[in-house]
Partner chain sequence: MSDPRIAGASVTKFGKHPERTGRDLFAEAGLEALSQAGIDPEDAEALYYGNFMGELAEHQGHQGPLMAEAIGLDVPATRVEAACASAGTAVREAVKTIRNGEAEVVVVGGAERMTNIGTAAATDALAIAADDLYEVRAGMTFPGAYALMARSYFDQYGGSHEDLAHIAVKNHEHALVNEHAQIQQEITVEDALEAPTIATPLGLYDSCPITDGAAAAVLTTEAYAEEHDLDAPVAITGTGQGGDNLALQDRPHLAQTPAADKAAEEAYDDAGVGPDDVDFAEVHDCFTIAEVFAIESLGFYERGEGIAAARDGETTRDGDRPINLSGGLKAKGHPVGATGVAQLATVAWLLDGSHPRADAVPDSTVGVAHNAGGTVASTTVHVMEVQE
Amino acid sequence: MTESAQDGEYDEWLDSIESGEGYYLECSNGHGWLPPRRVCPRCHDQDLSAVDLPESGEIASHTTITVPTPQFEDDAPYVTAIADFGPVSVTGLVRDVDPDDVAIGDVVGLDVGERVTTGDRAVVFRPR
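May I have the structure for this one chain, in the form predicted on its own?
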């Protein structure tokens, strides 16, 4: 993996996923959000607690990119998806499955991989 500058709390969150300790933030009213957050955007509660992410999520939406920007040309074709993990939605890249076989409702696990073109770390979904 290519060494790059840390991106604060986002990289800390990616580190937590890599170590099998992925989490989301939940306010005292039960609203869930991905870090970084200091305040619940829904109710403005500042009492946020880390809660373990579920081990699997479900693809809610996806698209296959076949003509990418030059920044991601070596990654194509690739699938970007939104998957629901309990009360939070996570955006990531679907890996280890043919792009034509990705479907809404597919059960996926959360992982960290890297983009082929840039070597940057990225949220990755893999079939369960």
Second form
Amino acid sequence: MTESAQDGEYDEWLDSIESGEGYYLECSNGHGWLPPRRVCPRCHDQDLSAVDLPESGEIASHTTITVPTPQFEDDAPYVTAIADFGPVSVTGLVRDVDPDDVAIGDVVGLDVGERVTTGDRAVVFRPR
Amino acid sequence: MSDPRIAGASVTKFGKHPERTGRDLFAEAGLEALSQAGIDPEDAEALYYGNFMGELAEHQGHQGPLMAEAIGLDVPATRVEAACASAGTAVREAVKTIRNGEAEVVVVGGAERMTNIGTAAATDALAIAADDLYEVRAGMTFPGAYALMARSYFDQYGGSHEDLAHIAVKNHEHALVNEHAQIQQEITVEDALEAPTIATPLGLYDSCPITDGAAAAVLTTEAYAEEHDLDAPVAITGTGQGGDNLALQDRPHLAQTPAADKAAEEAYDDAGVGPDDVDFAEVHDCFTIAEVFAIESLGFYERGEGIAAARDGETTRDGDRPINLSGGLKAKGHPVGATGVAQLATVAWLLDGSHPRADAVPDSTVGVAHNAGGTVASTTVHVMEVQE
Ligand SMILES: [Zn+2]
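So that was the form predicted on its own. Now I'd like the form predicted together with the partner chain, please.
Full complex below, order starting with the chain above.
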């Protein structure tokens, strides 16, 4: 399923990760978010600036999904995880690891990969 | 300010009715609720109606007027959507309308048709309650999201899949006498632990089923009830609603549900009661772990202690504070847009003694309904009390 129009800053953010220049948005009080954001939902600060994403993050939680939506039918079973990159956390697919070996605290890097079923781009984590 | 009385309520049989249209499901519940109330339908002044996935399941938007028409009403009708908390949010709108003095009789309800599109499409539809860009595109499903929360809970506070299994066993047992329930089947802890995995660590018996069904209730003022000599002993005395970041990744804690904390605090303050005053609760157990989050947010347990409640027999029907005497979403079923009103009806029936599990809470005076949307980015809590 290919979208005809880009999803603005979201696709630009994926582009930035693909080119090794991944970033997040940080408010004056150090709260981190992913684009698009015009205001920090925690402190209402509108002075958001792009900051380089750390090279690696830690798995905060993970699940191996065996009952997928149709858009992930051929991907299953797959691991979806939330990884903590400091001020910001990111959700992605864990690749290059046996699902049974994924654990909270695992150190991962951020990349852009392809979804098996649709060929769409997706955020992926690989062990570092 | 008058606390709304529940004059009548009704739920359809929850289950698989793939051939039944949403409008027919709602008509059954709505007409029965009006009949139970004994109110002249001409007196109804508004409808608030919960529905989540009507566009995807039935290609039907603009359901407010459709559903008013289905129950024979010509009133301003508003559909409310807050994922699985759609009906709880509709209840809150109805409560506010009556308290504001804008109406004396309001119908509130909800319906969802889900099984007609099959499990894969229903899984897809449920997933849109999550953040499409940052969660759904990373493979997040509805069970997957709760699996992430469950694993984080185990990591932070302890607990195991076996503890969750006790919640499923309890809710299945509670539903055995509930004729509206989708699943009336006793299960064992072993059954739950051996069931196929959906999203680790959650298995099939940690998850509510996919359900068709509807629920409706008629709310009115104390004055109207007295004037028309209605049998309406239960009032909604407290309402609360809380919100949170939509995406799990944007929350400071994966194993807490602050939206429900906020909703509970507001509802308790509104009613002038505290957690210790509550005799029983119907809570949003779309997954077993969700019941743990609910009873902690409602203040019945400290963080990290709710996980043991079912195992220790504290929330079973013979426990100190029974939870989900209806069978909960787990066994009763979860027609998404109807659930909040089905909970309201259950609490009213438990308080007035007409529910088949009312014998578990004799002389109870305070019940609570907790209805959560998505991964608890929306929650409503309603306190209900028997009035003199
Ligand atoms: Zn901020």
